[in-house]
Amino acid sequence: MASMFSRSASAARNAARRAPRTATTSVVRPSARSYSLLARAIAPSAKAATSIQGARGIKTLDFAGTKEVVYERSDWPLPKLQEYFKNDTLAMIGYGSQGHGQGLNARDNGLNVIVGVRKDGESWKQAMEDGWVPGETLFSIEEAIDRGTIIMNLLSDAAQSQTWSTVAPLITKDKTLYFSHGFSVVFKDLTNVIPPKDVDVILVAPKGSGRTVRTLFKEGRGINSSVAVFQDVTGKALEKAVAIGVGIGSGYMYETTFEKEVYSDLYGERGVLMGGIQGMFLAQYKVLRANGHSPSEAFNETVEEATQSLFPLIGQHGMDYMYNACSTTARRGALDWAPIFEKANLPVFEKLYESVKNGTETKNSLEFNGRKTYREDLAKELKEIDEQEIWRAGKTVRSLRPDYKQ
């Protein structure tokens, strides 16, 4: 099914490239039927899908005693989505991880999308490789903003700050300003990103990398996303945000605010998601090695079993299920030590959240990511991690997996 959809979308893009250029940017949209090939790949049947959609939709759910509104993709079938945006041009500013994933998904959904990046830069070349055509769907940042009605600012946080003085005057009345992170707007005193007062300002923040946004979409699934409104001039800002969320590949969307999104995001990625897990992996590995365990044993016990066996169970069924799936000895030890780890880590997480809230993490990010030597400095840090024994041992362990790919 996916290959049939790819051929249909590819044919549509080729037709768009052959079409004569006009003053108004336009693309050939894949038909609703061609997109439904992807949808049908995961639907039991058209009849069953209809009955399911009738029972779902916008609804309030109870999350551990707290009521929250959840928005679903089923509220926006493709014909409705395309009709809603028929007079809009989504100008994707920046073509990094999120720009790539969101842009391709919106294009495959038949929306009118253009990309704006620095001409002849690395992102320009990448966009061309992905089928964006200079002068038709690929432009300089300034021209893309001029042509667009919904300006999707997906430049890096540091780049948003550095370019805002040029971008801001181009965000004219009746346009919509879109972000996928509350960083620039919430920390305006540091970034100087202050949106114009006469435009809707909205946010859709996928809970994953741009690669994941794209992969889940191609699988016929959809990523969870946060949606928020910073400024509602038209009275339809939230509706617009939800619709765009569907357009860029979201399956379910949860309402938040710009401020809460950026606090939780910076906190989470520095904590359990990335910083915390690297620190705990390394600490456990080092203690095992110091006590005479081999690199392979230390890695298997620290990383391999976690990522390949236990963590997937937590993701699929929850922590209690994972405990029940283990031996009685493992279960007992884990339950006994969990409160000890919680007590030891709680002060660290409290300090981390305060560092996010008071702007320290924002200052650090802007300072480092704004350096002219940013890429070289980052490469040096990542190389140091890559060369740690734990990850060198891990390369060999991973190579033994049946599904290993170089």
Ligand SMILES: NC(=O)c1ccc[n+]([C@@H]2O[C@H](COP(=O)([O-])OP(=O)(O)OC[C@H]3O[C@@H](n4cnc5c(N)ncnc54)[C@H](OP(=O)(O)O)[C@@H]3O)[C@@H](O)[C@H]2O)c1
The other form holds:
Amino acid sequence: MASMFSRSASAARNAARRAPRTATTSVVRPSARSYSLLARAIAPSAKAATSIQGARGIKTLDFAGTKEVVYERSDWPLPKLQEYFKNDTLAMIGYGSQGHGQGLNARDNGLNVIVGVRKDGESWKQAMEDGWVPGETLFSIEEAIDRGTIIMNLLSDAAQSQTWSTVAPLITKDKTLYFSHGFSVVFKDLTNVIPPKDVDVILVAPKGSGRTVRTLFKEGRGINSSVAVFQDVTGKALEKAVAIGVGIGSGYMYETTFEKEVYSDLYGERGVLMGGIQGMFLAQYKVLRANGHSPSEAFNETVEEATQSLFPLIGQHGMDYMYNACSTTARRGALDWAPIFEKANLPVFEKLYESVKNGTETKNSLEFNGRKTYREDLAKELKEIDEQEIWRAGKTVRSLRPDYKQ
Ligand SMILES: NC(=O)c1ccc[n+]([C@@H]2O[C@H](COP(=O)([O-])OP(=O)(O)OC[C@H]3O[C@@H](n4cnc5c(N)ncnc54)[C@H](OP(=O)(O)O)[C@@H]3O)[C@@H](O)[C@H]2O)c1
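After the form predicted alone, can we look at the form predicted together with the named molecule?
Zooming out: every chain and molecule, the one shown earlier first.
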């Protein structure tokens, strides 16, 4: 499909109207290890940014006719954030993708952060490489929970269930229990994770990988996250959750519940975000190849144009903008075929949602990720994908990009 990219004047005007606001509240922070120095260096700019952005902050917005509350970073300038958490120690339990991103961001924001992981595992090594010091900021899981006031359970979801019998007795009164997924608490019948009754239980779930949480923060931007309260003992649970959300690098947060968060998250990643798109790419590629198209042509018309040209347009300005940026021929055909794909996919999505809601997806995930060999088993499956013709062709196509870097 050929894209014109000679968008009409009205499309350009629409796009300008809808161009996303620049996140001027953010402060670009170097990833220095000494956060006290860093905090001193960035505090004045945080103040300046706040005064410019006084109009931003918590607000109710109309999302296509439904009113929702959003929380923005500008309500929590750095000095206020540091003051709020001055007596707290954030204990990152687990140092995978999220522990890394959230931990480093909170540390760079000048908060007291420690990491708790099993000694001499992969994460322990990774944490040391990132500047966490054994005995000072890096501890065993048990010791970190003991030292922490805000216990941020960022173990893999399967590990949260496996370790709960050890972790639970350490979550004593006055601590706060934090998750980045509703998984363990909502599916308690399968995970056995039942939080103690006398602590606040909160959630901030970044809508992206921990690597993105970190990259966006370093660029002075911020990931969008959802925020929820499961148990509010102090009456301050939501406020604390929002403040932590800012501390770990969120740009803005929208409110949800633990249940809604986990249902939508499991559904989305199995659907369009990952599984669905992988299935669509592969099906389209296979038909092109079966009809005699070369691997490069099949890959270009399936993945390369999508990721490099059209999907970014949808992300930046919306679906109608993408349509306006394409040829009249492309528009007509796509408009005709969209409802056919919708109809074919609707039953699959309905089945998927049911599979999430009835716990099947949780059961599968706990079984697979609870295996001792989960890393090796996953690596094997991913290698199989990497070896599929579509992705081998993709490597060569990518190498042709003028800005290609290995
Ligand atoms: N990744 C995402 O995109 C994302 C996005 C939003 C929310 N979340 C949520 O954030 C949380 C953390 O996710 P993640 O992706 O960062 O996790 P992950 O990368 O899967 O984290 C693995 C961590 O769990 C530890 N671990 C695994 N099995 C263990 C066991 N049996 N005993 C003790 N430690 C064990 C690992 O330590 P070792 O190195 O020692 O094995 C590692 O520190 C989850 O609730 C997840 O759903 C993730």
